[in-house]
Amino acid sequence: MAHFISPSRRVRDTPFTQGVEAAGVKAYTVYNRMLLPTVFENVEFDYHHLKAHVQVWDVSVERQVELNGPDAAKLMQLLTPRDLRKMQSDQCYYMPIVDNEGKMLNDPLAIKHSDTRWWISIADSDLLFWVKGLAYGLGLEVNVFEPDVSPLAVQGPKSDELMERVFGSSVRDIRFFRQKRLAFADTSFIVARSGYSKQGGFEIYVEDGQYGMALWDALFKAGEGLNVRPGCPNLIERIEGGLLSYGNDMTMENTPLECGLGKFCKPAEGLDHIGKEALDLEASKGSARQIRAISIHGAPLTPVRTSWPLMRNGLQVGQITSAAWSPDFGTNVSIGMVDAGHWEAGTELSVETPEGPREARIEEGFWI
């Protein structure tokens, strides 16, 4: 049965929607009250193309929360257990943001412009309200708002070549999780070597939406001969690579330690952040559950709409949160949250799927 999204002012277009629709997008989801493409040709075709060529993704849904003012750095550090004190002004940091109980509120990318100006590039959530509330409640001298910034991603093994054609050879000098401001037309954009795939690429932070289609068209014109296509985050590829989806694989019920993000929560002398006591206690006692890569045997499965119970000896010991058939690995690949005592690599489990019970196995790690 086909489903449609009814247009309204509650679901905003992006600066690239005109190009996305002209390119034949076949499906959207709603993310941060905006349209996020999910399919162009089909999920498997898009997957193979992403791994071989280069795609341009409208990821404007990764809205920015800007912190601007003398207390911006202080507020940023309160938000996260990751130590930001040595972060340089050309770096991008992946960081968990937690509440007072150490539970995940978001897993954004932080972009530092200076000690007094930061962007938080968020996953799907109302994080803006949390940050504004903290700033007001603590009486901090910082302005918190959503700026007119819309990311456009270029992903795939030919992304360096395409980006060089548009931004010049200096784009190749940008290191992983670093960013540089590069000229485009009569303006300039922050360009970061980052993105929601394991195929390599960049994210371009388009300030002022009026430049959106000019950049979109420039990338496709420059991509002649590179087999450039429109694309979007690909379900199969992200599961193979262990890229977690906030709201799917982790929610406000989980801590970063449960989500495999412990390396971003290491205790540091003199570091104060919200949720510190709760995370320190969990680190000392051990987590009750953790994210794992899980293969599921049998024929291709339908996508996960509600979590699938993971069973062992008749007892539920976890749940599958994302799953897809992997053509390259010839199995259903999945991400699951597994209880302590059942997450060791090689452990045999069963999964209650809509197609019936299936045998499953905890893998050593993710596939790519």
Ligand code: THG
Given for the second form:
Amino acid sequence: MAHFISPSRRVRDTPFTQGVEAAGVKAYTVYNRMLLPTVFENVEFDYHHLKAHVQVWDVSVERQVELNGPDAAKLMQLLTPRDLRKMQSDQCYYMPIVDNEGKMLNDPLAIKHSDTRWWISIADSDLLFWVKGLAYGLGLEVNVFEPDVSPLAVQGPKSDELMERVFGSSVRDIRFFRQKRLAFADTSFIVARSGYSKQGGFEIYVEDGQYGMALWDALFKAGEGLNVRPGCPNLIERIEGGLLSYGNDMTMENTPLECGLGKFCKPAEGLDHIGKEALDLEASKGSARQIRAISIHGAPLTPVRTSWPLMRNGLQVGQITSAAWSPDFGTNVSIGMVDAGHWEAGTELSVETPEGPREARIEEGFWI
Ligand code: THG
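What about the form predicted together with the ligand, after the form predicted alone?
Next comes the full complex, this chain leading.
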């Protein structure tokens, strides 16, 4: 059963809301206290279209935390176990942010403009408070604030074609997780090859919300003949691709090692960050649980609202945190957190879904 979201100032509109609503958005969720579209036609239609054509996504909810000042790089490195020393000023990094106990506070993208200016493109938690608190508490020379920046994503196999029509052929030269500043109207935007899908595409960091609708309209006008449609992060596609959702697949209870983000936690010599001791200890002892791709047999399931217990021989050994029917793989695809001793590929488990128990199997890896 779907419900309505009562509008108010506290649930923020975006610079693209007018376009999203004119295009007939069917459902929203709330993310970083802002509206995030979740359905245009229906989730399955949107999924097939995303994999075949090109979509424009209002992902303004990916709010930026800007670090600006002489101590910006120092604070950035304190925030994350990922080694930032080789990061170039045109790169984006996926990076876990952990507290002093090594627990996940957020899993953002970092965008480096220069040593003294960075953006943290956050997932759904109030990271601004943590970063501001550290800057103040440590007496660092850095301003920490949320700038007027709203990402608009262009995703799908025809993304390069659509982007070239609006920004020129140089967009094609942007490599994965690199960014370039490109002209639009009488301004310019950071454009990165990134986005919350595995279908390829770009994210445009729209600085100054007043340009939002002009860019939205320009993309749809240029996309005539490409079957461009409005879209949004797609539940089915992102589970198939193993893209994690903070607040769903992991929370402040989990560590990055549990979340399969160990490759971003290689603590290099002489690199200090908040939570290092806890993560070093877990790396040496092994994790208590880990995220896995899990297929759930039987008919299409409804979305996860509260996690579904994963059972083995009558004992709970984990939980399913996201699930959806995959038309392309002909099974329910899901993401779950599984206890040590039970996470090996091929392990047969059962899941207590709201529609009754279902057989399930731990997969080798994600589907795409
Ligand atoms: N783009 C931007 N900001 C974001 C997101 C985004 N903020 C919120 C949320 N998404 C943060 N979480 C993720 C999760 C996964 C990825 C990006 C942001 C992602 N992962 C790739 C993968 O897993 O294949 C690549 C990771 C890598 O190898 O570095 O893209 O989407 N601006």
